[in-house]
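We begin with a single chain expressed as structure tokens, specifically the form predicted alone.
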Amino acid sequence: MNHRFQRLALALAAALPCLAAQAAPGPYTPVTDARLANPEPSNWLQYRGNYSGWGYSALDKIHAGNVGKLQLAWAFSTGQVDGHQSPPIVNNGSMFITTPGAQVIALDAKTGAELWRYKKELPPELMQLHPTNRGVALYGDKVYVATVDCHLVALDARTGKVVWTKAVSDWKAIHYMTLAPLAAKGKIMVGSSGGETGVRGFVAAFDAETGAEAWRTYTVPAPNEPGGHTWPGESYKNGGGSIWITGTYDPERNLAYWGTGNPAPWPTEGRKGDNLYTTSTIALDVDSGKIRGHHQYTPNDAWDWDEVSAPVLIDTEVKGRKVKAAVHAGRNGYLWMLERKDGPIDFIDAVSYVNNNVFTRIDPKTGRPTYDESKRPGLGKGMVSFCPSLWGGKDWPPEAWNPKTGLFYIPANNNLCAEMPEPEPSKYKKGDLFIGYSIEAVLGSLRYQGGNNAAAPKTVGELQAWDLKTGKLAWVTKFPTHLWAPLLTTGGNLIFAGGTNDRLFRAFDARNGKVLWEAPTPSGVTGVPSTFEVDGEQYVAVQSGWGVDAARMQAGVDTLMGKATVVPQGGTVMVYKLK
């Protein structure tokens, strides 16, 4: 090539990235602490729309009433596959996604067109366990997100310009992130996940604007701290509670809550104790990281019960007493309801909305939990069967609460148990599995309730709404498959949501669960959906692109059934408004 010609190639190249570009569709307005604790019901600033989790808007425009006259704005196409969860953050007409394979996209909110992108370089060799991510954070003028090779990422809001990345953990051990980072005081918390890949999970927060590590909590204490008594020898270093999933924050006592993951290995026979701070909600001081409280949801749990999506925090009326409560519908199928102070979290109920045959009692005072000990597989046990399954009465798609209908709504799967062998034996290796089970064992455990000749129930997946002031299932709207469906609701008293295999997104009543709108998506929605206005209207989005663990319990109840599922793959942003 001449130096013509190469003089020629380097202007173009670089002017393609502009050339790519669009206008933004107006100047940025900085997210600050007042805004994500009071958010405007026109944005949709954080992973579950308010600090408190609830995934509820405000806006009405699109009610029950006219939900039936909703059609397609647009559509983007992502251009990767796999399975796409984070929701459309949206604050003041400007979108931002996060997709499989590293990818922050920003759109212009009404009509579809690209901002900008960036992808991150990930090592060719890097092992993921759950190729997704659950999103960004916005704060001042950044965007942040966490990625599967376990960095953190801070992006400028306006340009998608790389301004900081940090490492936060080792991904040559298997350590990764795919939550979408907590924003709050200047700090973006981040936790990784590796539960069963020997992590020791923690907690860690970095300067929004530096990156510099301001703490890290480990959410598995070491014998010198409070709660290491409960974990023998070093079992700690390698005993899992992982971080999934976006905590919940109380800015009133500046308090964030994280939901933690199952102990390691599963056996547990190499780790006789409570095991904390694993399957609990834990409450940790922002400005220092401390431990300030926690409740233990399967103390020494063998079922992989992870509960790592945080509690709702909801300001409502439990068992006729006024409470700031921390609401959690649990892998172990069990509703808690929880009640939040200064620090300690107490135990206020507890209901199964599915069906658990291992509880067999729940202490009044305390929620501790009596185990049925032939429901817990180990050495010596044999096959061992249990309900709910592995996959649990709940996995991480998120609950919500509608403060309008005063109810609290689960996207439950039930009807489903699991069966496991004898545990293999197990020695951490870093960069290895470190489960105690092969994984053949533990994707086909899958059973109907009533065992492997019990037939097909009729119905698996289950919407479910509580009245949390009586303790009570409102109503139910049951579907035959599995349902895995982060919720969305609205004041116009509609709930929004995927989840199934048939690749349809829906709007239900949220005071009776009839479905009221139904489209097909080119893929399955395991997205978490969400809603905004941009010019007076109102819209709302969601993320379609089937996989992950939902293709991987789809695979299971396939074994079951005796035949295969295909869902197509693809991920593309649906974007929708009144005609």
The other form holds:
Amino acid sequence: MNHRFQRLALALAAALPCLAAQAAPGPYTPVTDARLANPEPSNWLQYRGNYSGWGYSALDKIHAGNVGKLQLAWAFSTGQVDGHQSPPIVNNGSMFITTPGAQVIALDAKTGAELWRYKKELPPELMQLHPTNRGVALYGDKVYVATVDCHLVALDARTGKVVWTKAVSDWKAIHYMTLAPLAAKGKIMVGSSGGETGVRGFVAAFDAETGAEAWRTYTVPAPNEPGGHTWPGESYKNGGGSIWITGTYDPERNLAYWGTGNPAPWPTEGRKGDNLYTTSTIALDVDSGKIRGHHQYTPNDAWDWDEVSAPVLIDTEVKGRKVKAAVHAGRNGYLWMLERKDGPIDFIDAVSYVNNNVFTRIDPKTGRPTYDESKRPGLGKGMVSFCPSLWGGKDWPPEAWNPKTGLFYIPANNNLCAEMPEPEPSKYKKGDLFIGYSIEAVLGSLRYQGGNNAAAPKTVGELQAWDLKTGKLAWVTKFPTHLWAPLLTTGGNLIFAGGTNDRLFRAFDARNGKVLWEAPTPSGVTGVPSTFEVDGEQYVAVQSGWGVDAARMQAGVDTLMGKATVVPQGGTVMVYKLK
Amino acid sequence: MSISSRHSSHSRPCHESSPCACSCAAAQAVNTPRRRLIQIAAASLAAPLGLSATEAWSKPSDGDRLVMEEIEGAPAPLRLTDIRPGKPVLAFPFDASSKSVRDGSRLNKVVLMRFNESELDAETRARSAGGVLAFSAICTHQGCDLKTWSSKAQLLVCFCHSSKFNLREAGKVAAGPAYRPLPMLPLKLDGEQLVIAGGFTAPPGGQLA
Ligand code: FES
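Right, and the form predicted together with its partner chain of this protein, after the form predicted alone?
Okay, now the whole complex, with that chain kicking things off.
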């Protein structure tokens, strides 16, 4: 080494600790129940920003008038491919993101400097149907992540050191977790995916400090439990009802609301009955795990319309009456307005927000749909077509509620239908798919409404705004491609969303749907956006990283149109601020 | 013999989380040169290929037969005529001397397909037996089972995220997200029986990203 290099090396070595000190945000502030119930606008402490699932921040320094000046503050490459869907979760200057491959990265929210990184060693034999993760939960001074090999891991928020690891279910049976955990009252709640691999769905709660299991409630009841009569024989044992997405929570009543997945297998022949509590919302008592209420959206589902999103909890006026509402844009294409009682969930109203040609009627008292049975795929039916498609009017990407505009926003896909052939005989086998249709049938099921390529509709994706008071569509912004866009809305009259295959991340005027700003990102954006403040400055953050079902739907559209759409791969955290 | 009793007659999959340390430690060393090669490869490429350097299940070995993944009764070595064109067959290696199926890990699972030899490129033909090819049945993207032959595209298709593999050209990727070709298992014939003629051409498994 010559002298010049030596001097340079010494200078660099001297500079390093100094850089590290600059990078560290302030002391970590523990996340309490009180903070989660009443989150300060400067932080984004949980999956949807608050327990009610609004996806709303009151921050308004970035607003409809100046959002055109938004520019990149910093970006950070995660080193992973596939679907990057987790929101950047921020607590007083510390940001936590998760990536596919069961990885958690802590960053300085202001500079993007890496504070620590945790990556779970995954079994080499793991099979990943949904290589993604939807974020951490913060509680006390810990960070919690649910992994794709079905473990719940507690990390020290300051250092990233593992505090405890708990096996939640059996990854060899292809039980896996993709959701951000829900933290409340000293418990960390999670549930397992696996609706296509014959899981018996459950929500389980673990002690935040020790990881000891507090309770486990199956979403599919056994014969001797309430609802058990809706499953013939042993069919409940692999009946589906998986949990994909973080529950919402009403601290006043201590009830957590969860969305449940499709019944398994998809063909209904072997499971005649309503198949409670699949394709439902269930209300669980957080202390005991007891199911206190439910509403089923699609009894005896045959269309893979799992209602994976939890309902959004909104106190609002519906049909001239002030109600504690639970609002949900269903995979079945209806916008459901339900009333939360002290446990029970009552039906108020449902309006279709995309074309559904299966429901012929919805009972005005109970909300129970009647089906056009010719549109139910099954044995002896031959090829059956139905709308919406298997991915529904809206899949997992969350809606948003803005109390300032009074509008409820839905990232919808319209004009898409499906065509399914005769089912195949299916027998549950641990570690294998349990669907009941040939793989080719599922992959090739997508159809445009109106049939062939030439009649293909001009638009599919729709960003919709609904006035809950009137039950009417306030405005809609349409896209030529599908829209796979988790939504963020703010006090600055803005909506932030990605979701299209052109890699763009956009800001819309929340009052009328006009695009006010857009910027290309390294990959496509299906991440949940968040916003926060550090040192008085507002930032908007989102992960870019296309994959999973947005990519599957793209493959379906490409097959239909005989083209190949390439969306580049690779995860990046993108953080924006005003110029 | 039922499927479950067949499973109990040999070593089980091994992971830290499962209480099976004894059967793992007892796994015999097989196919030593090949095995060492894979271990070296695994050690240097552990992260991208998702293989640990301490795999202990018994791997396919030169001279192994093949048996169907799902069998009722005693395992019967597969014959050339059991593999019909256009119909993929899932199989595990079978050690005929100890009469044990090497299904301790799903990474040993292979998919067999039969073609006209004239359709295969030279590299692929060299590893075929009577037109039958054996590939790892574990998708190199995220590890899903590969068992769907698209007769329209003439490619092997993965259910999970639609990767497509061209078997006639040594398992090369025809469409992503997978980027690594499917590892092959060379075959030969002993009379009508299909016989494994060496280890996987590359470590099987997904990228675990
Ligand atoms: S696992 Fe095969 S394409 Fe993803």
